[in-house]
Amino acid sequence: MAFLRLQDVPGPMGWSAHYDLFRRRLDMGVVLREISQAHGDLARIPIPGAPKVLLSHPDDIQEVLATKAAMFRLFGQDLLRRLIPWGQIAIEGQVHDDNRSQLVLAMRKILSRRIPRLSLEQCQRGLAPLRDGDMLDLYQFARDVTLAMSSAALFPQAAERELTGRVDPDAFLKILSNTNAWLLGIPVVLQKMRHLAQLPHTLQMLRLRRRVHAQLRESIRLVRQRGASGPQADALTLLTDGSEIGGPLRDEFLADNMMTLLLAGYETGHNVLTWAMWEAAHREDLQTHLAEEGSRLSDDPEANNEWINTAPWTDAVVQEALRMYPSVWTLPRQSLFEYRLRDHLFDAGTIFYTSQWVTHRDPRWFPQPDRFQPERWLEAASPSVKGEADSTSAVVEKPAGRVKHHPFAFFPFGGGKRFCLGKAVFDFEAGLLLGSLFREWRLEPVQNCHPRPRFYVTMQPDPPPLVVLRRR
């Protein structure tokens, strides 16, 4: 059988296409969707350097992310290794798998032991300064609360206060704002030229990394020196002691993974929550549903453990925000070997882009994909998976009266063995924040405020969504 090669894959070509994508690089998700709509489920992406192919069909996405994941490496991994050489996101193979099992167990334990109380405390603390008639920046509000939640869950109380003061979210966001999928896709020599042009921001990020790493190492030393007594409730103590998770995480992994969990835990979560609040602000009926469910929250943290399972509207708003505005909007993989997909044969080194933004907004899987409709999640005939997906499945919802979704038609947390570590924690914290906010406040969008997604490493709103608060 004769196979088709890369040159047979349709897609925009030539220097004009390269320039157009460079010019629209911060709208890259939109451009990828246009390419998919014009050229089909298998299409070339006009970025210079190694060949790049966009996969839009869930069958192909599942194969790359899960079924045949061993044939691929993370794209952009070299850059990640320079920043966090021992972080889970930067390592592969058995080393990745062994350390991941300990991290998963630690996250499950803090979810049951610490998240309910700390999440409620941080929500109450974040809501306390709000006043009737205030104009609220939803992006900053969500960022501050989720950063506080993440640090409280990951670190002992003394270390938490110290670390939160040292983390500079603005420095982190500046480096993100100068790194996008277009930049990571171009040849290394061009990347270096781009980084030189942004040298002040790069140096600021490196200084931030050094400061946080130094404090993390000091926190690890103090935890080891103090020793553990009784059940541990924070991730750092669990991973440092190791008695409850099958052994301690080695020192070279601890600092990098704790920093990864801290930054990723709030950066990805607060983006989704920003959009969820902004979309809800445009629908009075939706706010009423959220307020009614939020009124059932208890001041007893443990009583809220099962609350999200009895708050269908709140869960539906979160799911719909994850569908329309996935913070991690693309998951590129680079083939390690010659790879056959459909009737095509691709050379080793080909980069395959899978994009939540593109597939989540495909009308084949989600009718009226550009409308924020939490109702689509309320008619689910099968429950959503709240835990970690296995190597060939992801979160799936089956609305009544519609064709069952393919497992990878909705994959905001990825899939396969790199499925997001913090999904269960995010589910709880997101629901609790929305319930706590809307039971006290009604949101009115500020006129002439029209945020749009900007596609950096994560997807962020620009300008920040602004609302006026009205006391219920």
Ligand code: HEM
Second form
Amino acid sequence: MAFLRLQDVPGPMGWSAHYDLFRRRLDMGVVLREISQAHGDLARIPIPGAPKVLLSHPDDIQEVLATKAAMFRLFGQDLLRRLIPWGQIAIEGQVHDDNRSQLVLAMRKILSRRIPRLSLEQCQRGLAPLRDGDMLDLYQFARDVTLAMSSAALFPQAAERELTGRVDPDAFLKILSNTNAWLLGIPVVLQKMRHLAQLPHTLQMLRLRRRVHAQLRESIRLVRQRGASGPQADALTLLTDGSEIGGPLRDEFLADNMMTLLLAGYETGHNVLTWAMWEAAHREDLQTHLAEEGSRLSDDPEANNEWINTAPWTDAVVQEALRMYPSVWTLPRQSLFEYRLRDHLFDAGTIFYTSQWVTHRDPRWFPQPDRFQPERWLEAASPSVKGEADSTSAVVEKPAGRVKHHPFAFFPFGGGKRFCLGKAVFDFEAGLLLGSLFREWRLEPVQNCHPRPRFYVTMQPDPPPLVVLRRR
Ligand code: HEM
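Could the form predicted in complex with the ligand be shown next, to go alongside the form predicted on its own?
Now the full complex is given, and it begins with the chain already shown.
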């Protein structure tokens, strides 16, 4: 059988297509969607360098991210590798799989023992200063609360104060955002100059990395001195001590993975929550549902563990925000070998872009995809439905009322063996924050504030969404 090759894949052609991509690089998700709509499920992306293909069909995405994941490496992680070379999101192969099992255990333990109490405390602390009639920047509010929740769960209290006092995690993100040039549609020769242009950012990033690492090393030394973890242990203590997770993490892994958890643990979540609050602010009926469900939150943290299962509207708002505004909006993979997909044969080194932004907004899977409609997650209630693309089991039990989708038509947390380790943490924190906010406050969107998604390393709203607070 004769296979089709890359040159047979449809897609925009010529220098004007390159230029268009470069010009609209912060709208990259929008551009990819246009390419998918114009050229179909398998489309060529006109970025110079290694051949690049956009995959929009859930079956193909599943193959690349999950069933045939061993044929691919991560792509576009150069900067992350410089920042956190031993972080879970940057490492590959056996070492990734080994590290994963220890991290999974640690995440489970902090989720059951530590997060309910500390997240509630941090949430209440974040809400305390709000006043009737205040104008609230939702982006900053969500960022401050999620960062506080994350660091409280991850670090022992003393270390948390030291770390967050001295290091601004936003600084890392700004650097990452400024240097996502791997996506820019610039010719290969100019890509060399890109490194020169990035030099100040790179130096700044390496300085920050040194500072955070020094601080983390000091925290690790203190944790080791203090000894065994105890039932309320934070992630740093669990990973350093190792007795509850099948052995301690090696030193270089420890520091890089604490940094990974801190960054991955708040930046992604706070973007989604910003959009969730902003969209809810436009619908009085949704706010009423959220307030009603939030009013059933308890001041006893342990009692809230099962609360989200009885709060379908809150759950649906979060799902819909993850669908329309997936903070991780693309997962590119590069093939290590010659790769056959459908009737095409691609050379080793081809880069395959999967994009949550593109596939989540495809009307074949989500009718009226550009409308924020949490109701779509509530229709056709079923007691056991297929949820996200989990790595551990093909079918994930969800609260009754969730609609069934192809697991890779909706994949905000990735899939396969790299499936997000913090999903359950995010689910819990997101529900808690929305419930606590809406039970006390009604939000009114500020006139003439029109945030739109910008496609940095994560997808962020620009300008920040502003609301006026009204006490219920
Ligand atoms: C809305 C919130 C979140 C979103 C959308 C999200 C998304 C993702 C995605 C798409 C991946 C897969 C990356 C890939 O395949 O290359 C991932 C991996 C990961 N996430 Fe999340 N994440 C979120 C929250 C969190 C939280 C709260 C934590 C930790 C506290 C976390 C920790 C991680 C880690 C450690 C990995 C690497 C997993 C591995 O490779 O084994 N994430 N996340």
